Structure formats: structure tokens, C-alpha cells
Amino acid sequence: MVAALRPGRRHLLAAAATVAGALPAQATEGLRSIAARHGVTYGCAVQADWLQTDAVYAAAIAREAAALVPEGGAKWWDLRPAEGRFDFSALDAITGFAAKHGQVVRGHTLVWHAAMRPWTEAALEAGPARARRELEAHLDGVLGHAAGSIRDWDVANEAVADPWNSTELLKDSPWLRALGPAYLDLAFRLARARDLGLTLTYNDYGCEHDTPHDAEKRRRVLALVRGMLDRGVPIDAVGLQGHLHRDAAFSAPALASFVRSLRDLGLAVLITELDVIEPPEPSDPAPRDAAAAAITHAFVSTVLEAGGRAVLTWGITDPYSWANTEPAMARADGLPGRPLPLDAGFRPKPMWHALARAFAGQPWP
């Protein structure tokens, strides 16, 4: 399916040249039903204040998604605002609307080195006894409150050190710096014990591209799997962001032989982030779209032919993305970013079409 793409770039390239404006703005079936129809369960990430507040938001997600991920519902930040209290409201506005609409939903993330409030990072400068007391009140709190509504969590969120600032394995931070290198094993134990058919997973980024530090983050995220495998550490399954950069290089290959590896092993292997972090040239969008979407289907059809099965966006349409919403990911030529399905019109995008193409098996373009 992706064997013409398998040499490199160039072929991505002309791909994208040869499909700029020649897709149709309209679609008549949302991709939830269209992945279904192949196996394939596509999903995105959703923010509860706009699906309250934006019914046109809304009625996109409900048809478009067969699962929902919270961008931030679910993080330390917004359930811990404050010391032995919790605030389910954005989580259960997301689980409400997923049982509506006949969706599932992921829990992202148990255990991130980001997104605390002071008070825990307070707590576990406080030692590894006060920190354990955090993490498991943690678990008993959210997987509790959860279980009848979210059967797979990230339990475990960017933990792996960078290749380009570190020669570790484990990233610096304040549940390494509390625990020690034992505190992801305790955290998926501790998840496991807790609920013992809750799919857990392990999410990381750095894994998409043909570059030397992504190799890198392949061979680490795949030696802390298997150790935590042979230490018998419960682990379910390992999601790939896939927060690609548009013109970076791409090897199928390449990342078709690290998720055979991770399958190898018993694992899940899924998508978990998708979106496409542009360049600030060229401005005109149907070129744009066009190297979008064709790296989109290159990296999404090399996950699926080795065996991935389901496949989320980081959010649905350009105006509500990260890259348009944080002002660290602004473009220098001041144009919004385009890095989703559907553009600020809720319509279409090239980016669309290649993710239906690669849910049926079809060649891109």
C-alpha cells in the first residue's frame, strides 16, 4: 500500500503535487464509519468547554469519531485543582457526550512529568513515601470514577528521555526524581491492581520520522517496553503520537520494523496524537494541504499494514488545534496552521481524504 513512498521524501512530495486541489470539499460519511468499515477505529481528541458550547464542534465530533480522547480533561491539572480534591466536570461532560453518541473513550494521561498543579509537584518533592501516597490516591480517585466509562489510559505519558538533550533512558522529572527508575513499573502495577481489565498503555512522541534521534527514541521506547515485559510489569499496549512535521523524512521501513517489534512482543500498537506541524512556507494552503495529507497517509497506512488498529487526531479542525491555540506553536508568517482534517469551515481536507484512503488500504494518491 505505501511502497511507492518507501524510497523517502521525494516521493512524498510528488505525491502531494500531483493531488493539490483535486479532492472534493464535501464528504458524505464521517470517518468513524468509513474505519469501521475496515477494521480500523479513528478517533480524536476533544476539549469539554467546546463541545458544550459550539454545536457545530459538536456535531462534527459525533460524526466523525468512533472514540474521544480528552486534550485535557483528564490530566493532574484539571482533576487535582487542589489537595485531596478532585473535579470530574470536564471528564464526565466528555464520557456524557461519548455515551450519546456511541463512542468510547481514552484516558490521557495517569502519570505525565507536565500539567501538575504546585501542590503536587510540592508533594512529591516531600519524598518517595508522600509520593506514592499521591500516585495511588491518584488511581483510586480517577480509575475509580472512571471504570464504568474509560477501559484504556495512558498510564504512562512522554517518560523517555529526548536523544537530542539526553543519554538516559528515563527523562528527568518530578515522579523520577520522587520514585526513582522503578516508578513507571509502580505505575502500571498499581493501575493493574486496581482494574484488572483496563487496557494500559504507554504513549511517547519522537518515534515518527527517518532521522537519527527518532531511530534513537525507537530503540529507547522499545527497551523500556521489553524490560518492563521481562520485570513482568503489566502493559497492554504503546501509543504513537504522530505529531509529524510536514517535511521531515520518512521511512516506512523503518517504522514498519519498530511497530512489528512492539506487536512482536504482545502489544497493542495504536496512533494516539496525529496531527501534521507545518513550516512556515509556502502560505498558499492547497500545496500545503497537499504535503499534509500525503505524510499523513504515508505514516497512518505503515502503522496499520504492521498492525496498528486504530488511529486519533489530535483534535478535529484546524481553529481548535494546538498549533493555532498556543502561541509557542505559531507560524512566522503570522497564517494560521493547517494541521487537521477539517478545516475552520468544519469541510473536508486533503488531510481527510488520505486518512479514508489509508483506513480502506488504498494507494495515496
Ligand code: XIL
Given for the second form:
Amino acid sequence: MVAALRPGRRHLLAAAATVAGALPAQATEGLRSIAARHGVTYGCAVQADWLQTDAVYAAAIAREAAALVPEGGAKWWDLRPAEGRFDFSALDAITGFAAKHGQVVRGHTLVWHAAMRPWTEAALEAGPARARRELEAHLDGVLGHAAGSIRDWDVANEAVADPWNSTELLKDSPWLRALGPAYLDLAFRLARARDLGLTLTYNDYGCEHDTPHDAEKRRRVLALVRGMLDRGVPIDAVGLQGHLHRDAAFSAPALASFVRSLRDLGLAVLITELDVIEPPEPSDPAPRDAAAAAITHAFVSTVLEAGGRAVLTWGITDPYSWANTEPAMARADGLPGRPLPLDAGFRPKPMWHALARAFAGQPWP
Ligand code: XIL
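The form predicted on its own done, now the form predicted together with the named molecule:
Up next: the whole complex, starting with the chain shown before.
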């Protein structure tokens, strides 16, 4: 269950008045400026085609987000459609939009086990020399192209094994099979060598909740980054994806201690892919939104209080969320999920208010 926050009675009443009172139909001020006032960067994942074809979506992104991350567009699948070829069209559309609206862009992601075309998988299977050549060519092409527009990259994504199906530190992946466990060190070293000023981030999921699996995942992520630092590998930040499971156990002290351990290693910590994944019950939107807001507030407040300074949600509006577009993520009862800050009409949901209050250091009733 969500750890109870214990606001003072005065705060509690003030918060209750704000939340229970009429929520504004349209946000007058975006989360980006609310967050900025409190020293926090708020942003979200975007897709280039929606920015280009949906003016209401584009306006919401301009109003709400100070940071963008391509939901696709900067994965191998998109950037490397064929051997020897780069396609920067989606990425350029996003960085162009960001430049126009005074937003920064995070890169996601240089090395991942997923989202590669068959030619890439075949190249990685062709042996370590070929794999290394492809990695170097990728970093040359992508970091070179985006040097002026992206200063923070998820160098590696989801490399740590899942405790429910492996006792290993690293997840099975084409990169691991091609280059062995040193592939992560290599990717971070190559990235730093190409651009000394880039923020190099390790990004992963499954560290958020108070479950035995998440506790073990936190232990493994810490072990991974400690090992990298001991070996002198350049790493600057850890991204916690934050795909929250609405009804899973949450402990602020457990999460705060993890974030502080990372901070003590000199690493920045940010939330990179926040959304709320729902179980099939109930169907009424009001209790679902209330529960999503509560866990969002608890999670974000905890990370910010422990020293995190940036929060990105994995999209902005419910219908465009991967929770609704990916069949594998669908609710068992077929109802659309409500994982993001804005509803289908781009109106702020309780989750939006939970974020605003967490950014301001205010409690949630
Ligand atoms: C997801 C996108 O949201 C989908 O649109 C795409 O089809 C598959 O990838 N963790 C990550 C993201 O790091 O890259 C994933 O994004 C969601 C889980």
C-alpha cells in the first residue's frame, strides 16, 4: 500500500480543499513552470508523428513539458532501418519542436536488448569484432548528429536481470551475447570518449515498489553502478523508469534509501518514464484516478526529497499511452487505462495535481 504521508492538519485541510474542489477543466499553467519554480524539471515522452499531426497534443506538450524524450525515434529500430543507413527524421522533428519551445531533449536509448531490426540482431550475432564496429558506428553517427540538441543519453536501458526469472546480474541480451558482460562498460566509455560533456545515464525499471523482486532489483542496480564506478567507468546518472503498478506495495523509506545510496555515489537520479499501470478493478474512473494520484505523489515526493531533480512521464495524455496502444498492456476488462496526467480531452486529472503538489513539496490528502 502507499505509505501514508503525515501532513499537518492545516496542510491536510488546504490540500483537501484544492483537490476536492472543482479541478480546472483546462490547466492554466503547465507543469513545466510549476516544476521550474521549485527547481524541478518536468517533461514527458513524445512521438514525432503526433507532434506533427495533432495540434491539441502539440499545444499540450508545449505548455506542460520542459523536457522531451522520444518514446520511439531514438531507438535502433528507428535510427537504423537498414545496414549502413541512419534515419534521423523522427528525432529531428522532436529536437526541432523542443528548440522552438525552449525544451531540452533526453536521448533514449543507445544500447537496449529490444527494438532492433533483424539486420542489427544478425550483425551482433556475427561476433564481437562486428558487434563492436556497429556500436562504434552507432555512437559516431547518433551522438555526432545530436551533439547540439541532446546532452543527456540513456546509454543503456534495462540491462539488469529480472529477479523473478534470473539469478544473474545482467539480463540476457544480444549485446551481452555478442560482447560479454563488459558491454556496458564499453558503451559508457565509448560514449564519453566521443563527447566529454554528455550526461551518461543508466535507465531501468522494477526498482520502485516495496516487493521482494523490486528490493532485489534495487540491490542489483546498485551493484552494477558501484562496479562500474569502481572500474572507472564514466556514468553520471541513474534513471528510474517509474512504471508504477497502482496497487503494488510502496515504501517511502525503502525507495529513499536506494535513491540516497545512488546520490552518495555521486550519481544524479531522475524519474524517466512515469505512468500508472492498473489492475483490472475497479472500472469507475474516480477511485482509479484517486489511487493513481496517491501513488504518483508518494513516489515522486520520495525521489525529490531524496535528491532527484527531474521527472518525466511516459506520455502526457491517456489515449496515447503505451498502456492503451500496446495490446500486451491492455486491461483485462477492455476499458481504456488512465495512466497519465491528462485525460482524453487533455484535461488535468488528479495525477496532474499530484505531480504539481509533489513538485511544490506539498502533501497529498
Ligand atoms: C515502449 C513504447 O512506449 C512503445 O510505444 C513501444 O512500442 C515499445 O517501447 N521501457 C522503456 C521504453 O524503456 O522504451 C518502452 O517504450 C516502455 C518500457
